[in-house]
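A single chain, nothing else alongside it, follows as structure tokens in the form predicted alone.
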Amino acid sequence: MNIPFKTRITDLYGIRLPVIASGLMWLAEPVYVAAVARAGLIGFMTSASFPDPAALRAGIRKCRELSEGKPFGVNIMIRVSRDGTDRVTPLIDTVIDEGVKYVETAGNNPEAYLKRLKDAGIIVLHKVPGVRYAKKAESLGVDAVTVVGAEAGGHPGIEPVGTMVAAAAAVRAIRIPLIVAGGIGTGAQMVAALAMGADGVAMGTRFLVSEEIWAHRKYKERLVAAGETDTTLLLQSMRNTQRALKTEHVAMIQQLEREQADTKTLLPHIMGPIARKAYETGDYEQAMLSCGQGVVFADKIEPLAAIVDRLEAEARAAMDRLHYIYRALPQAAAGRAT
């Protein structure tokens, strides 16, 4: 395998570029994740997108079949359901039983489930919205962490910190392999993260316009037309900050928050099935759809492999620029001395 960039993350997963395709609620299913694998990256199917463990099991088997022996994983949200049902353990039972080698955890502290995963030989990547959470995850024994910056789609934390600052701070604090995320959608940004000391980057929004994502083309065309200011933060009142595409539905939720609506009033408008329906129909204005500021880089609907090829070309060009600048420094110094 041609490995143009070698880091602890490419070694950990056996991938050719240090890029993780994080779990995408409703969208990270077998066809997409397998396309990520075939392109030389690693992606994670979102277990919460499946109606039950049996459906997840079928999804894992389909993804394994389509991945042509390349690595893939499963994203498991660590959470307490509102009715008290333990929905995490059955998912972990399934991934262990199916021999999944890689898991991405997110949400709450994974400590209660970590020993079972590790005893099964599973590599665990935990995604967090801040450095202090990354340090905690490291102390628990996860294999790698993803630190998410404020520019990210989804949940950047209750006190979002910009990706450049979060990445630089995490590099100083974390010793295990470190992935940074939030607004990253180009190969040049990947090189910048590596230069700061990270081992890789995670992308989500950038891949939403890939042909393998099953969502309606009308939704993807909206993303292609979007700029870096077409997302917004909401749900701060619930201490569950989310970055989403600006839509009529999102504006309505923000108005409710300004009116100090309680959680019971907000919940019907933020339930997952609303987003799934919008992906199916293309009526994006009537939903809250996670989207990062990196949507500005999602400029064309094309195969996932073509996006990855562009990322690599951008990264190589960035490395060439750095090499030229570094090589020119002694000459510039000599010129100033004469």
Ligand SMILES: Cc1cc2nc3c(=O)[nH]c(=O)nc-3n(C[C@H](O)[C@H](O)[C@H](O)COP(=O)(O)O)c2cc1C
Contents of the next structure:
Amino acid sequence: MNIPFKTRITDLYGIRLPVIASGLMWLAEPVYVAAVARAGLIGFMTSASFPDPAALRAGIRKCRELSEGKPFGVNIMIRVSRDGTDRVTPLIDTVIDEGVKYVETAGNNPEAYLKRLKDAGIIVLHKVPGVRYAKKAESLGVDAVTVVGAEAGGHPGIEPVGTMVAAAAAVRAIRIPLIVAGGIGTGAQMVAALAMGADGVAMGTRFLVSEEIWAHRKYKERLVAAGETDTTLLLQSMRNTQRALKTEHVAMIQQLEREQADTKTLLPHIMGPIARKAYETGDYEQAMLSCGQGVVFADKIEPLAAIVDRLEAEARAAMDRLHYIYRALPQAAAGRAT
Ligand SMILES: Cc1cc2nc3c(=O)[nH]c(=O)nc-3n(C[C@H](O)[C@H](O)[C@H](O)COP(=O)(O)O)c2cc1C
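Having displayed the form predicted alone, please output the structure of the form predicted in complex with this ligand.
Following is the full complex, with the preceding chain placed first.
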């Protein structure tokens, strides 16, 4: 019998492996998030992908129906809209009203919304691109924190730090359950994170090639073919650094940045609907699509459950390797333990 993986994160969410499927703009919608839940992990539906709170409500209901009683959550981006409107509170009202138990916040400081979420009994995981933000989140009273390193798809922070360093530094600094992310796409990496003292890992890019992600097959085939050097950082000039797949569109934005284009010039090229259209048509060259260096591990289009099974098998193989090393060198191991 396989010994279960048990950490503070598997306990917090009641999941089979300490792996979180983090929010994915346009892509983490009910079918995918429910597949994550049925595979025994927890996924977070991206509230920003829904046009309004009513659509989010319908999405939550659909996800609940498809999840077969397994846990799932909602990702909420904490941000101030350009026109100053509070778009966060209506999303929080909706998740509370719908009885969602798990929320992943990201973006700005969640302080203003935390009390309402906690009063509603919601478990709040806050995601940050650096240890100092994690410490701040811990001091505010979030239940768990995700620290994202430089390899990550999406926002690795304005001063990206590699996941190996970010994770080890976070372990020293943080007492609440800690998840690390950024370039993680194998079970062996998950074991490495646990060995460093983290309670779990989060993944985004690895799951993009799952069959339940609705995006066009041509896009997924590009990801399968991609290696670890096929992503790049951009938008540093806007202090909004992103890691995305290298595409013609991204090269054009990077050229504009070299020419010191201002935010007003850049904005039309990074609008969300451009990415959404590329996911629909498969014409990935014409968009900026978040993608992490761990794309090298996204090697096959297959059902989400098959990816999770592979992660588990890889994790168990990694544990076996460590047991073997430990057993093969009893004196060295004992010596090191003292
Ligand atoms: C296509 C894509 C879209 C993403 N969209 C969001 C988002 O809307 N909100 C968010 O909090 N994080 C978003 N992220 C970041 C992920 O939630 C996660 O932090 C990241 O993917 C982890 O690093 P990895 O890609 O190396 O696994 C996105 C990542 C990708 C790859």
